[in-house]
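Here's a solo chain for you in structure tokens, the form predicted alone.
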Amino acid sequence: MPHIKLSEEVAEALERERPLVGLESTIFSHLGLPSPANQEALARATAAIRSQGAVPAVTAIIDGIPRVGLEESEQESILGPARKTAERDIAVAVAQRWSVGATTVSASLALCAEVGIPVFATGGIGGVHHGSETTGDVSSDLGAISLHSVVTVCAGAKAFLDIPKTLEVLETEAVPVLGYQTDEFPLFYARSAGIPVPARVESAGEVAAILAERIRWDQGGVLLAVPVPENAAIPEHEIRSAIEDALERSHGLRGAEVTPFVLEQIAQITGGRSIPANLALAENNARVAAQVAVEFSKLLG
């Protein structure tokens, strides 16, 4: 894999096959999360994934490079400005060296895929944005999921998304969706969007052999859609109506503007508690990933 640069951890991990969990860096730049709380969302998800015996692997571009794993000295670079970096961008942010191209899902999955990474954890996935029939707004997280032999753990799709819309196209795109230890698609900031899950599963193993048999079959990847801990969630009803202010704010932007305005709408609505339920549930959205990638470890074993 000359093409992509692994950091010493990881390079390390791969070889001697322990468990990783790859990590997309948009949710700790300046895209994702304000300064301190993404720092602080990258210290809690990775020491989550060491805890439970995983290696994390942070993806970014950095200087022209696709990497995967980033060395302590260097996480600094994804804390700061960023260009947002979907599967899409991959070859333009190579052929023009982008300084630093923070990695969506549809990337981050992309590299975890090509060096391989199992599992891969994130807060929400992109889905269907209201009034995609008018607009064709449909994120590539959707396409890349259903295409790369990897689990993407999350808290369900970003909370302002088209829920019902986004669950559709993933069984369009025959993509298993899995509620951990929960009978309903939960909403990010909310443990409910009342939309029930296509199959319930308990713990990480059963996850697991799910995954071990989807690749079995060539069939591609699986969803697992995880609750915010209860202790840090935001009740249904209040944070559906933040959401419905912010997307009115959000009026005649489009693409890659929307997700971090109307992120920072909901942060200003709710007076700044979407951001410890979005810390909260990426890191527990590590701890269950790398839960995942141990179990998948022993089947290979």
Second form
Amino acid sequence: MPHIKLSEEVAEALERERPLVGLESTIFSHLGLPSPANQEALARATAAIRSQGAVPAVTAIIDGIPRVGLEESEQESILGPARKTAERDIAVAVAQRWSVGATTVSASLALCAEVGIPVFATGGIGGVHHGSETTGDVSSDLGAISLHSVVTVCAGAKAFLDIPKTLEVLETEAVPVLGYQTDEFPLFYARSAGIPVPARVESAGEVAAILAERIRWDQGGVLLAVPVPENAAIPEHEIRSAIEDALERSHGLRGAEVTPFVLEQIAQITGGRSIPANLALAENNARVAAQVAVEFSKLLG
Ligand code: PSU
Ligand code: MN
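Starting from the form predicted alone, produce the coordinates for the form predicted together with pseudouridine-5'-monophosphate (PSU).
Once more the chain from above appears, this time first in line as the rest of the complex follows.
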């Protein structure tokens, strides 16, 4: 794979067919979480993956080179300022030699699929924004989840999106959406939002079997939604009103400015509780993803 640089550990794990879990880098950069929470999130997510016997593979673009797996000494480079890199940006980032491109879900899935990593963990996926009828703002994450044969483990979509519309687009894109031990699609910071999930699964083994079936049919990816752990969750009514207020304050902002601003406002309104919730769910998703990767490698073995 000459166009992608693998870390030593990831190269060896791929060679030996050990379970691997991909991670994006946008959430760990200043675009996703404030410092030092971003560093803690990365440390906890990678430790959770290792605790299940799997190998973490952080994706990024560094000095114009697509990377899957970063050496310990390189991890710091994604924690600072970075350019947001979606799937369509990979080619631009390489040709223009961007110094640090922080991969979003879509770019990360493209890299995982290219090297053969079947499971990927994130916090929340991108989706359909409120007002998309006029702005057309629908994340390329949805198309990437549909296209690449990888399981994406998330705690829902970015909290301030139009969740019912996001689920409609996933249906249109023929993506199986699975609730992990839940009947509802979780609301990122809250465990439920009263929106039924199309299918419920109870175990990592079931998810692995569904991925195997998708691959057999050459049908692309799977979305697994895992509710935020109970002890870090924010009650639904509270987070809904925080999101409403934050969106109100963001009027006039467009495009890339919106997410960091709204997340910062949500943190303020919740008295900082949205940050530990975000860390807990990222860690939990990484752990469940690793369990799926372990089960999937048993199916292959
Ligand atoms: N969810 C969050 N914060 C984020 C993201 C998701 O709570 O920063 C990032 C992820 O990397 C996701 C990306 O893939 O935002 C989607 O961006 P867009 O909506 O511009 O496609
Ligand atoms: Mn967008």
